[in-house]
Amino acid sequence: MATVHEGVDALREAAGKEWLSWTRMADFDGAPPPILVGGDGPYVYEADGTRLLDAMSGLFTTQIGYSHGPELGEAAKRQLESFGFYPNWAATSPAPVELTRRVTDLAPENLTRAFFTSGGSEAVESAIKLVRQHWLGRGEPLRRKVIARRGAYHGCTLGALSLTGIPAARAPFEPLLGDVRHAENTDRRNYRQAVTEEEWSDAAVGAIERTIVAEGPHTVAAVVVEPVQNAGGCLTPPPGYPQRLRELCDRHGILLWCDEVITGFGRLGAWFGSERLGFDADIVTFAKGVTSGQAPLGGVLFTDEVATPLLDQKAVYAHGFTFGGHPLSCAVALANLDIMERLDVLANVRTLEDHLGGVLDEVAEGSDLVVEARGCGFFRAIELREAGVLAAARDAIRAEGVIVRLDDRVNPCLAISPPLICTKEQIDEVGAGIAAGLRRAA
C-alpha cells in the first residue's frame, strides 16, 4: 500500500515539464497533473496519499489490478538475467515463442499466426500492411481499400488514424491514406426505421454492404470493426450482426478484421470479444490487456489463409519494429496470463457483468444529466445529455474517489472499465462514486 511520497514537492515541480499523451497541457500550466505513486487491487494512490478506485483500468489495460507488481517484476528479472534482448529479425528467443503458443491457444482456433508489436497503434499499422501484402500475393493488387466504421478509433499512427472515423482526430494530420471508406456504426439511433433487433442488424450490415458495392467489391481488401465500438460509448452490435457481417465478407471475398486492442484479453468475459460475440475474424489486433499494461506489447493474430500468399511467393513481410516481440514484454505477458488464469478473471467478469450493468443503469435512471448506460462485460459507458458537463462530472466523480474517463469524441460519455478482479462490493463503490459525482455536477 502506498504512503505519502517523500519527494512530492520535487515531483510536482518537475511534473509540468513532461508532455503528456492526449492532454491539454495548458490545464497544468499553473498546477501539476496528478502524480500516481502506487496501487493495491483496483486502487491507485496519489503522491499525497489519496486513494482512488481506478474504474478505467488505467486505459482499458490493467486487467489484474495493481497488486501483482512483485510477481511480474520477478518474471522480468528472470528474463533479463537469462537473455535481455535481441531483435526478432530472422531470429527469435524462448519468451516470444512461448507467448505465440500461449496466445494462439487462447485465440479462436483458426487464428494460428502471431506478429508482435510494441502497442495497439503499431498492431493496427501492421495489419494494414499485412492485408496489402496478402492481396498482392494473391495477384489482386486492386484490393487496397479498407472499410471502417464512423466514430471508431483505431490508433494514432497515420495508417491507423486513416481507419479512424472521427473527423476531429483526423483533421490536424490530413491528408491521410486515401484507400479507406467509412460506413455507419451500430448505434441504434442510426436506424430509427428498424423496429426489431433483426431489422437493426440487417440495416447496420446493409450500411457496410452499400459501401462495398459503391466502391466495387474487387477493390475492397478488408472490413475492420471493434467487436464493441469504444468511441461513441460502448456501441454493442445487435444480435446476428457478427454472423451477417461474416457472411457479407465471405460473399465478396473480403477479409474480416476485428480490432481488439480494448476488447481482447478478458474485457468482455472471454479471451477475445470477437469469439464471444461470434465475429469469426480472419485477423485480430490486440495490445493493452495482454500485459495488463505492465510492459509495452501488442500484436496481430491471423489465419493460415492470410499467411499463405506470402509463404507461396517466398515473400518478405516488408515490415517490422526493432522492439517487436521484445523478450522482456513477452515474459511479462506470460506472467500476466498466468495470473489471469489463476484468478479466473474471465469467470469473474461473466459473473458480475449483469451486476455492473444494473448498478450503472440505476445511476443513469437517478440522474437528469444522463441519457443511458450501456456496454458489455466490464466495458461500459454512461452517455450524458450535454458535452459541457463532462469535465465537471469527471472531476466530481474523482473527488468521490473514483476514476472515470471523459470521452467527447462522438457522443458525450463517461467511460467505465474497471479491473477484471473487481468484487461486487467494489462495483457498488464505483456506482456510488459516480452517482455522488453526478449529483455534484448537476
Ligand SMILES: Cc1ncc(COP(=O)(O)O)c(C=O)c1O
Given for the second form:
Amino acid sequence: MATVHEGVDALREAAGKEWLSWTRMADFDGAPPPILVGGDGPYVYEADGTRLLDAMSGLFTTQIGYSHGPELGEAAKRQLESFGFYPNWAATSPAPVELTRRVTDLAPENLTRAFFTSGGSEAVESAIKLVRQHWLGRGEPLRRKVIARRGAYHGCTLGALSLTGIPAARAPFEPLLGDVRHAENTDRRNYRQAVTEEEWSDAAVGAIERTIVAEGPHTVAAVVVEPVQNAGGCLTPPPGYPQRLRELCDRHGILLWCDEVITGFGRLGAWFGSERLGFDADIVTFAKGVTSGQAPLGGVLFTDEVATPLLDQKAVYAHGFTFGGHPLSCAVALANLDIMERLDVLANVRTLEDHLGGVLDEVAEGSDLVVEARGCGFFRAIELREAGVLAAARDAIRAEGVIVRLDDRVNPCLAISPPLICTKEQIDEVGAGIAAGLRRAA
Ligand SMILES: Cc1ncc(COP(=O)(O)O)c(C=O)c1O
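Got the form predicted on its own; any chance of the form predicted in complex with the ligand too?
What follows is the entire complex, opening with the chain shown before.
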C-alpha cells in the first residue's frame, strides 16, 4: 500500500551522495533523485506515497512485479538457514545444481551446460572467454574475433563494452578489445533498397556475411546478437533473418551466441527469445529476469560441442567470480521460476502482446512526436522524431503515473517493457499515461 516513507527527508538528503549508474550526477547536486520505497503488482511507490505503474519492470528485470516478496524471502531465508554461501570453485551446493537443472530444462534442448555469474556484463565477459578457450582447445587459435552489431548494448565491463556498438558508451574507454567488429543491425531503414521482407532479411544477413568474409572466416570465433535488439528501439528482425544467420554461421563454422540478458525468461512470451524466433544458438547469455531482478544473477548456457574441447584437453576454464552462482541468488531464482510458472506469465504475454502492440500503435498514430511503435512480446519501444523532446516526454508520462525509459543511445526512443503479470486494464493504463504525457510534451 502507498504510505509516506518514514525519515523521507533524511533519505533525500543522503541520496545525492550515492553515485548512480549511467547517471549525470550533476543533475542531482541539489535535488535528490527519485527514491522508490515499495511496490505492489506492477506498481511502485515513491517515498512520498506517489504510485507509478512501472512500465519498465525496473530495468527489464521484474517479470513477476512487486507482490511476491514474502515467497521469495522465504526461499532466501531457507537458503541462509540451511547453508548460506559456499563458492562454486571446484565444488558446488544444492541451489546452483538445482538451478542448472531447471534452467537447462527450460532452455532449448541443445543448451546443456550452465555457468553462473552475478549479472549480465559478467555473463557476456564469461562468454567471450569461453569462446576463446573453445577455439584454442580446437586448435584454431586465430579464431578470436567476435562480430557484434552496431548500436547493440552488451554490458559495461571492458570486454562486454568492446562488443557494445554504441559510440558514446565506448568513447571514454577506448581503445577496447581489438578483436571485435561491428556489422549493421536489422533496422529496416538501413536497407532502403530492399522492397520485400525477404530482401530486407537477405541484406541484413549479407551485412554480417560481408564482415565475416572481409575479416577471413578462419579468424571469426562467434557472432553475437540479441534476438530483438534493445538499443535502437526494439529492432525486431525480419522473418527468416535468424534462420539465415544460423546457416551463415554453420557455413563458416562460427559459433552463434544470443545475448538474451533482456529477452531471456519470458519477455518475448517464451522462456528464451531465440526459441520464440525459431532458431538455435550455441551460446546464450542471460541475467535480469531469471530472478525477476530480486537477487543478482546471470549466466551462460552452452552446448556440449562448446564444452567438448575443454573437457577433452582437461583444460581449466580460466575464469570465475567468487560470487558467481551465489546460492542465495540461485534460491531466489528457483522461487521466481516457480512463481512465473504458477502464474503462467508466458501465456499472459502471448495473450496480451497484440493488445499491447495495438495500444502503442494507437498512441503512435495519435501523436505528431512519434515515428512509430515497435517490438515483440512485452518488449516495446516508441521512437520519437526528435531527441530534444525525449526528457520532457518521459517526465510528462511519469507525471501521468507511468514509468518509461528514455533511450537516446541510437535512435530517440521511449522504452516500454511492463512486468509480465500486467493485465489488459493495466496495459490500457500504460497506453493512456503515455498518450497523455506525449500530449503534454507536445
Ligand atoms: C543485451 C544486454 N547484455 C548485457 C547487459 C549487461 O547486463 P548488466 O547490466 O546486468 O551487467 C545488458 C544490460 O542491460 C543487456 O541489455
